[in-house]
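Shown next as structure tokens: one chain only, the form predicted alone.
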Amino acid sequence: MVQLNSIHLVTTCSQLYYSILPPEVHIKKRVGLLTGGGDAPGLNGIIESCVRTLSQMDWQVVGIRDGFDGIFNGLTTEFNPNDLIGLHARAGTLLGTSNRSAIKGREKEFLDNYNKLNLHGLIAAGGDGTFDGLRKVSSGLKIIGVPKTIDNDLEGTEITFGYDTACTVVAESADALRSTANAHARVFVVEAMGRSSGWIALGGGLASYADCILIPERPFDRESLKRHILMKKKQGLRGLIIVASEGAHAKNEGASVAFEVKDSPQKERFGGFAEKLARWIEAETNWEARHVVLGHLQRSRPPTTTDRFLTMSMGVEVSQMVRDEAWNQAVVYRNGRVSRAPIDDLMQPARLVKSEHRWVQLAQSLGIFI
């Protein structure tokens, strides 16, 4: 008969106890990712880049669907990196987005629902509306901001992803329309997005060597524009291309309002400027004119190579910020590099085109009316 002393018995029982336990389960840290506001080419690149990089760092990315709606309603999805391969080449956002839900007045509800998700922090890709909303609850969140708008008018960063793609749509459209403008001896007014800032019209207009560029920051003089158009006609130009922001307007006149949306942060929706200008040109210059509104086509194209490189670099930097616990900062593009900055840098008034900007000077050097 085998004799067991008390020490041997305790040791044997301890080994038996641990041998029947399941292997230790490794719990990954969870970080949320949402896309808010208007969609922009490159959002899917941010998603793929963040998920693929963070998965290498042993983080689980939880996608929050439909912007703030996903927080209020608990709409989430957990990503498998292999399911996202190739996502960067698609327009839109896999997570969906919305600018309908506001945090103001619902701060406690927002934070209560956010805390139920058991997230270590939140990556938010959005524009001024997204960051203004998050500012109201920033004391209760760990946030990393990713600036996003095709308008390129966010302070704190020199360029936003989606802008290059939007300019490409405008430039290619203007180039294509010049062929038919010349064929029919017409003026074409191409209306680009841009309520208060003219970056898209300026960039797309320059890239297409438009004959006129009209932006909100530089209200135009109708008589000067008329003289310019008549001069071009006298010089024998068969077709004329004008690229204009939706918020462009003549001096001492307001922007053209198409309709209003009740209970929206921006009730007045601009539109109709290009059509009105085309009718005015016909009446004043006796030159047949047509208008084209590009609208959401500027958002819906797959991102250009430039925007793909930008979102790839930003996604990797964001992931490193998560790893470094560098919360309440933003990833920005400054001095030719992707870098980090205080998130408050993004929560400033819109960055507008200045009269002395080098692109304005380029246009003037080319003889473009601006």
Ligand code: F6P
Second form
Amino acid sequence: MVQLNSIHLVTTCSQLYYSILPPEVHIKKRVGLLTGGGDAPGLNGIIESCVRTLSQMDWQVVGIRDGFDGIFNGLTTEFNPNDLIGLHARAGTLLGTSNRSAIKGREKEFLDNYNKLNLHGLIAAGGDGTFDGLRKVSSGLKIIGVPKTIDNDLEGTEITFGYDTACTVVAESADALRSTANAHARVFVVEAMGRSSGWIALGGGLASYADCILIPERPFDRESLKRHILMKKKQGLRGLIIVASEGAHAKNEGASVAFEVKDSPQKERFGGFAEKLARWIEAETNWEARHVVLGHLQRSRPPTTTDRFLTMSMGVEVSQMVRDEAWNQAVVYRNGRVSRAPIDDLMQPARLVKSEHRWVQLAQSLGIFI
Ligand code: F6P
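In place of the form predicted alone, output the structure of the form predicted in complex with 6-O-phosphono-beta-D-fructofuranose (F6P).
Let us now look at the entire complex, which starts with that chain.
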């Protein structure tokens, strides 16, 4: 943008000169924004909130397409806030994402390409894979981290956006399935996402008052589960709902692996647990059983109001961090508010559900098998 300066008054000795200063070239500071890993409802809210706030601070947000792929391939977009109005209400990410493009082994290429983009810094919204990748190049970058995953299992923050939406999908599905379970006097096993952490099954299962919640952190005892189901049947319960994580498993058994994805940082894809469990229950209890796998529907819903507020607040905080040049920090949610923390706090092993967590105790108080 070119700004013409007004006539500038210069006085030297007793002479008066009017001079027109050379046009000053006003260059906006540029900050990159990328979304990496699996999409989560709320990513578009982060984009809209950051672009709107930063444009008021006179920063240009440069969107990087398809996660790290956009850096390797130079795929960028300069955002105009007026084009993004209403974006927050849509699931997915306008920028696209990828959880297959690893930096490992390509660090120099990554930094060379990143430097060509002429950015003052980078806002990276991602999960464990994204931050793990960025850790290898972080000494050459100025980054602000935005924790994102529907799994809610990132250390350093008490809640990640997308999680509330995923729980809502699970709870609404389990509530809906209760009606057909009651109509037919059946057991339904509802499979939620969550490979190593059971936050989605726990949150969605609690919100729907499921009869059993099975999560990877708490391998279940088959005999105890069978006893619980038979007890419920004896008590006259018509339909029984089990909400289980895809990575749930019985004691001394591994998780059910559906298939492997070549070239993926996470090769083993869990799946099949709900189906196998439903068959086992029917065989062991003589109670007809069905299963439903919710899969990617948990990520595909417009964000809930809770997730919208979270991403709106995080986007504003991130923008203020950019303005303050508070690099190598992350925006987090702690003690009921959005705040800042060292980015290293996000680069830790997954945050799992602990036995003493109040939600586990809540489930136990309600007589839910967990
Ligand atoms: O990490 C988020 C998540 O949705 C997990 O809960 C799930 O196991 C995985 O991603 C699915 O990955 P993909 O989208 O590659 O199938």
